[in-house]
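Have a look below at one chain only, the form predicted on its own, in structure tokens format.
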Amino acid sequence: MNVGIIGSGGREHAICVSLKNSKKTNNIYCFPGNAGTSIIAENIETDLNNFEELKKLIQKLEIDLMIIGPEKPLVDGLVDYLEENKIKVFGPNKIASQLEGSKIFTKKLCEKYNIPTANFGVFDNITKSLSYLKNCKFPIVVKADGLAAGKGVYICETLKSSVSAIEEIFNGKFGEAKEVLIEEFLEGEEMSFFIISDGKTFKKFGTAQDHKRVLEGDRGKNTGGMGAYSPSRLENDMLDKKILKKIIEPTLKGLEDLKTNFIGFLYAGLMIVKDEPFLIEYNVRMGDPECQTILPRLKTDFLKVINLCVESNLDSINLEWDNEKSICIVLCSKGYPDQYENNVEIKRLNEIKLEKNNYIFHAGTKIKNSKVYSNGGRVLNFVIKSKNLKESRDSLFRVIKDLNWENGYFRRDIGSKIIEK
């Protein structure tokens, strides 16, 4: 099969690698891809907002199946458009993508179907928001409603910081804001829980633990993700059953009642409080960097799984997983998630020798005159799969040290809660 992938991050590079390992794959095309995908696929520059142009390219290249990596094209309705033009595509439609596209949509779904989540309020102006704060216990969480690349969430310890967050959101930091979401802060431990669905049935697709905060000790600003490990240390059969019964199944029932279904990856960001799961948010695609830790553990042919989903036949296959654990450390540009410098050459990348089950997934990179340059805040993902997470993490430190990229920084405490247990 000829397969196309929308996206340019570490998630998309990891997907490319898994597709490359499939016996069913002929050619891979990335729109637009990065320096890493260019080694195993053909990168194609195009305007992802121009659906008509994208459709023509897909038809010209005789692509049999499209996989959409990031959230924006999903929320914008790319799946609906491609399906209308008889192009096979893996990902949820526009209505289902509102699970990520609107935090308020998801909160109201939780309210209607009794899905456990934090108590919340929704407000359409600054005055009402500030009035609500008077009766809040701190810390609280303030969220922008729409897509914000993982950065539109504020954990506010004081009234002053809450006011600042609300003003930033309504003043357009994340685009036009008609409403803001304010919710209680849940004390517990986060967990990323994934399923894959063909619209009729679904299967669990692994768990992971993301590390969102920019600084060690889970301090500082939220980012797109500084690292992850898989599986989550919280994972067990009893908790799995609770998550499926209390959160996943009623969510899919809610979409069914809206006369739609869910095809693709659904990622539940959870807070586990005294062994009970609460939904923090949904993502309607694989997480990044969680994807980079989950896919290397999948033993089943990845393309076969995706194709069966698109054909509404997921029930015909059993997913097999490696028992080994995986860990990912994200190397970022200095200054991220604020101001950082782009177009900095990564000189020693080709000199790094990787052992079996070691991976470097490119995220924010580009290739120019056969040289690799940084092209984003999160630049490279270093991943190892093994039986021992501490040894894996130490090995990743050595690889990053060998790279010796002076414009990069990373967190050294990824996986500490399970490693130091």
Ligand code: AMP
Second form
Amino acid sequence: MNVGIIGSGGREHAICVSLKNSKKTNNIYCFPGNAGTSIIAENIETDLNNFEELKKLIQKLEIDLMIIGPEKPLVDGLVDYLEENKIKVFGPNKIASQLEGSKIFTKKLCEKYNIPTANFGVFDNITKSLSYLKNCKFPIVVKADGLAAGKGVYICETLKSSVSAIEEIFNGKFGEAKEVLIEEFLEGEEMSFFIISDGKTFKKFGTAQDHKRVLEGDRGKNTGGMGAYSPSRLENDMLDKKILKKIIEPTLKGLEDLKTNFIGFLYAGLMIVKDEPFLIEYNVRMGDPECQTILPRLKTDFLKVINLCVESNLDSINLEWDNEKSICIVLCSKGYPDQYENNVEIKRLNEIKLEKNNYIFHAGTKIKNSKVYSNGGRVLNFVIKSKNLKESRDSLFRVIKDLNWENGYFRRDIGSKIIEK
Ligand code: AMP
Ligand code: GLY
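For comparison with the form predicted on its own, would you give the structure of this protein in the form predicted in complex with the ligand?
Shown next: the complete complex, the earlier chain at its head.
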């Protein structure tokens, strides 16, 4: 089969590598991909907002199946468009993608189907928001409704900071805002929980622990994710059952009641409070960097799984997973998530010799005259799968030291909660 992937991050490179390992894969095309994907696939530059152009390329290249990595094309309705044009595609449709595209859509669904989540209020102006805040306990969480690329969420310790967050949102910092979401702050431990669904049945697709803050000790600004390990240390059968019964199943029922279904990866961002799961947010795709830790643990042929999903036949296969654990450290450009420099050459990349079960997934990189340059905030993902997370992490430190990229920054405490126990 010829397969196309939309996206250019570490998640998409990891998807590419898993596809490459499948006997059924013929050519892989990445729209637009990165320096890493260019080695095993063909990278194609195109405007992802121009669906018509993309369709023509897919037809010309005789791509049999498209996999959509990031949220924006999903929320914009790319799946609906490709399906209308008889192109096989893996990912949720536009209505189902509202689970990520609108936090208020998801909160209302939680309310209707009794899905555990932080208590909340939705307000269409500043005055109403302020009168709600008067009776709130701090910290409080203020959120913009739509996609905001990991921004748009404010954890506010005081009334003053809440007011300025609400003002920023209504003043259009994240696009036109008709409403703002204010919710209770939940104290617990986060967990990323994944399922894969063909619209009729679904299967669990692993768990992971992301590290969102830029600085060690979970301090500093939120990022796309500075590292992860899989499985989450919180994972157990009892908790799985609660998550499926209280969160995933009612969500899928909610979509069914809207006369639609969910095909693709669904990522529940959860807060586990005293062994009880609460939904913080949904994403309608794999997580990044979680994907880079989960896919190397999948033993079943990845393309086969995706293809069965698109053919509504996921039921016919069992997913098999490695018992080993994996850990990912993200190397980013100094300054990320604020200002950082692009186009810095990563000189020693070709000299790094990777052992079995070690991976380097590229994210913000590009290739020019056979040289690799940085091209984004999160640049490279270093991953090891093994029985021992501490040994893996120490090995990753050595690899990153060998690379010796002067513009790089990474967190040394990925997985500390589980490693130092
Ligand atoms: P989100 O984009 O909704 O996942 O929010 C980004 C991050 O903010 C989450 O990963 C949490 O760390 C934090 N967060 C969001 N909502 C809450 C909440 N209600 N209580 C505590 N932390 C939250
Ligand atoms: N790792 C967080 C995300 O993919 O949104």
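Residue numbers count along the first chain shown, from 1. Small disclaimer: the values here were computed from a predicted structure and weren't measured. The term rigid core refers to the maximal set of C-alpha atoms that superpose within 1.5 Å between the two forms.
A displacement of less than 2 angstroms separates the C-alpha positions of Q209 between these two forms, with the rigid core held in common. Put the two forms on the same core and the Cα of I280 is off by less than 2 Å between these two forms.
After superposition on the rigid core, displacement of the C-alpha of Y132 between these two forms amounts to 2 Å or more. Once the core of the two forms is superposed, the Cα of K160 has moved 2.9 Å between these two forms.
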